[in-house]
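Single chain ahead, written as structure tokens, the form predicted alone.
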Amino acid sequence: MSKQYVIIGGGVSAVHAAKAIRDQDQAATILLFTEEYSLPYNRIKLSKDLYSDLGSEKVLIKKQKFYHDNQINVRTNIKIEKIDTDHQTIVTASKEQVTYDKLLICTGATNRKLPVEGVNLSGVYSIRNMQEANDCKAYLQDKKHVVVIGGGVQGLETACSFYKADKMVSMIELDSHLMSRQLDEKTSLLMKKKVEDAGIHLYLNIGINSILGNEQVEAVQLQDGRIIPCDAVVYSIGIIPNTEIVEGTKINTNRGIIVNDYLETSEKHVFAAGDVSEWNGKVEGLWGRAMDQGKIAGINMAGTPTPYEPTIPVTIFNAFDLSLFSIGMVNENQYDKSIACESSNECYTRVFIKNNKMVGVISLEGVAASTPYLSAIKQGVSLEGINLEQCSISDLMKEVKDRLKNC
């Protein structure tokens, strides 16, 4: 007798679950439902494509003969409102029940909200879902002033949209550095001086004290008191998981699902993946991640026993004209050494050593350039043997090109 997967959520690490499990098992029933009304999107291009058609095919992460081809049923604008372990089915907010042999909860994160007086009043937006994104627009279509807070890649990208789109931008960082957790202090001068050149008014190490207005935001105040008038704000300061559909189940949570290494929860047939899961006290909220996170579970769906290894993480950055990458720990504080390449403002490179293994790079070299960086930081390629005090970047990877060829 064939089974049936069920999956709730419309994230990628659904997706790849989905087609994990239908690689597995070509007789299984897969369903896929999600709250939204469109096929799963990807959610990056909410604020990199901000002002492109977000209804095009483009922004989705498979196309309907996908779904097609592959027999998975996704089942749009539904809501599941319960899930009963013992009896092993979900129960949608229209009353349908429905079984399960295996259940995956994909049910993502929500922006974390912004803890200031004011955040209620019109005009003020969290960018996670195309509704969010769509409002945003057409609210903003006769502004011309909006404060986005929060200076990582979400905000920078929204901020570039917006900026592309002739608005005028104020952006706001707690951080003393824009993109902190993947740039090192040399990247993120240049980023603010590619953003101020751009027209961008940049406040750093500093956050706001509230969001100003009547029935909508007029202006926003610093903690110092500084008042910047402005029609919107747009903000990303991080995400808390949806972890309201298992409250009542024996399922366990900490800040997310709680999963094990095989993205199994605490309950017998039930998995979690993507940014509502807990894996070795972490929530991820990373795309990759999310991503392979969906397909381990899905192969352990299909009862292939596959632990999860978490995947190098990588950055691509493009926009206000600078195009970089950083993969993997870029951290200042836990590397051993670093190598560095200069050879004009926007043509830097730094690699970041530990134990005598590459662990980061932080490039401005394109994108193109990244594989073999990767490469040599996912197989832990050893650098013994090489000077590392008297080694450019250039004859450091051509030995490190050699080595991965006998890997």
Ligand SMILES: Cc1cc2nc3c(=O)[nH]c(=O)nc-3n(C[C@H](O)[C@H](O)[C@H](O)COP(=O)(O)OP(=O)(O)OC[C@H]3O[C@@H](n4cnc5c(N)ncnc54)[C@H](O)[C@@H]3O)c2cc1C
The other form holds:
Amino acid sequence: MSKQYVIIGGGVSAVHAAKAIRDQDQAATILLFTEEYSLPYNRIKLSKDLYSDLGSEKVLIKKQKFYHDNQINVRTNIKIEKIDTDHQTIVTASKEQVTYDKLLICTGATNRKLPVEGVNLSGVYSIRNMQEANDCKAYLQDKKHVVVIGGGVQGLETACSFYKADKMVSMIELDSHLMSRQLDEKTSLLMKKKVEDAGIHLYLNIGINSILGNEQVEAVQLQDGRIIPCDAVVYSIGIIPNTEIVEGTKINTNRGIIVNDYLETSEKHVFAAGDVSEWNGKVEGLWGRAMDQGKIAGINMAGTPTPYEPTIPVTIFNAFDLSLFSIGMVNENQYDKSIACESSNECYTRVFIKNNKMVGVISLEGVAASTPYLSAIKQGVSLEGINLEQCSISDLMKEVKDRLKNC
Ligand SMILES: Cc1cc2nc3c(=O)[nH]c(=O)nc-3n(C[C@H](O)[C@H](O)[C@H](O)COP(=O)(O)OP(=O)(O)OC[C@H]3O[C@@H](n4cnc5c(N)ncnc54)[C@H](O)[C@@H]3O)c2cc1C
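Next block, the form predicted together with this ligand, ref. the form predicted alone:
Once more the chain from above appears, this time first in line as the rest of the complex follows.
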């Protein structure tokens, strides 16, 4: 008898899991439940292209035809409220029971709520889904000044979208640097300059005290007492995995749903992937990782056991007249050596080396230049025999490309 695979959640991990299951098992029934109205879409666009037509097919991860061709039954606008692992069933909000042979939980995450007074005023948004993005745009239609809280990739891209939509933008970041997880001091300072040159008022190294207003937002008060008048606040300050679905089950959780190397939870036949899962003590919260985890979970649910191995994190950033990439480990405290090359302020590349291997790179060379760096990091090309003390980055990459050919 054919098996029934059930996936809860409609994000990137769910889509890639469904395809992996279909590739392994042609006869299976695959059911994918999402509480959202839309087919699974590219969530990243909600910050990058906030003011594009988010209802367009281009925003979808896969068009309707893909689900039809692969016989993946996507049921939108259905929230799953309960999992019963003893009877291998899930229950929808309308109390429909659905049985599973194998279950995958891909419920993603919710944006962490800003822990300050005034966060519930109207005009305060944190964009995680299409509905929130559309609501925020509608609210701002006849308004001008937005305060963006959080200077990570998502916050910066959101700020850039508002800037391009001709809004007046102020930005607040608790850290002393923008995008501190992906950039070094040099590139972060350049980013700061670009953001300020665009006319954005930047407040670094400071948090907020409260959001002020009666019913609607009127201002933000910083921790030092300064007040920034504004019409709306949009924040992105981290995520909380959506684990409430497993409350009352025996599935183990910590910050996320704990999974082993095969992305299995502590309960038989139940897997988890993407932002909701915690693998090796970490909740990844990254698009590429969610995609890979979905695929591996799908393979493990329906095919040969395959361990999950995390891919190298890649951040591509194109905003505020800056095109940069940051790949792999770029933490100032974790490398043995770094080589930087700059012919001008805006031509900068820095590679990070550990144990004679390239482990990370930050570069303003433009996305197209990222491929050899990524290959060298992925494949762990040895830099033995290269005089790293005197080598320029172009010499280094010439040699690395030769070595890659022999890999
Ligand atoms: C605006 C924005 C910008 C981002 N930019 C980047 C970036 O530049 N780079 C990067 O690496 N990452 C980025 N991310 C993070 C990235 O989008 C996530 O890591 C990725 O989407 C996680 O995929 P997922 O499949 O685990 O979950 P999600 O995409 O969160 O999808 C989970 C889905 O499950 C649904 N769901 C939840 N509970 C239930 C339930 N009980 N029943 C039915 N459905 C349910 C949710 O509504 C949602 O549709 C960004 C995120 C946002 C919000």
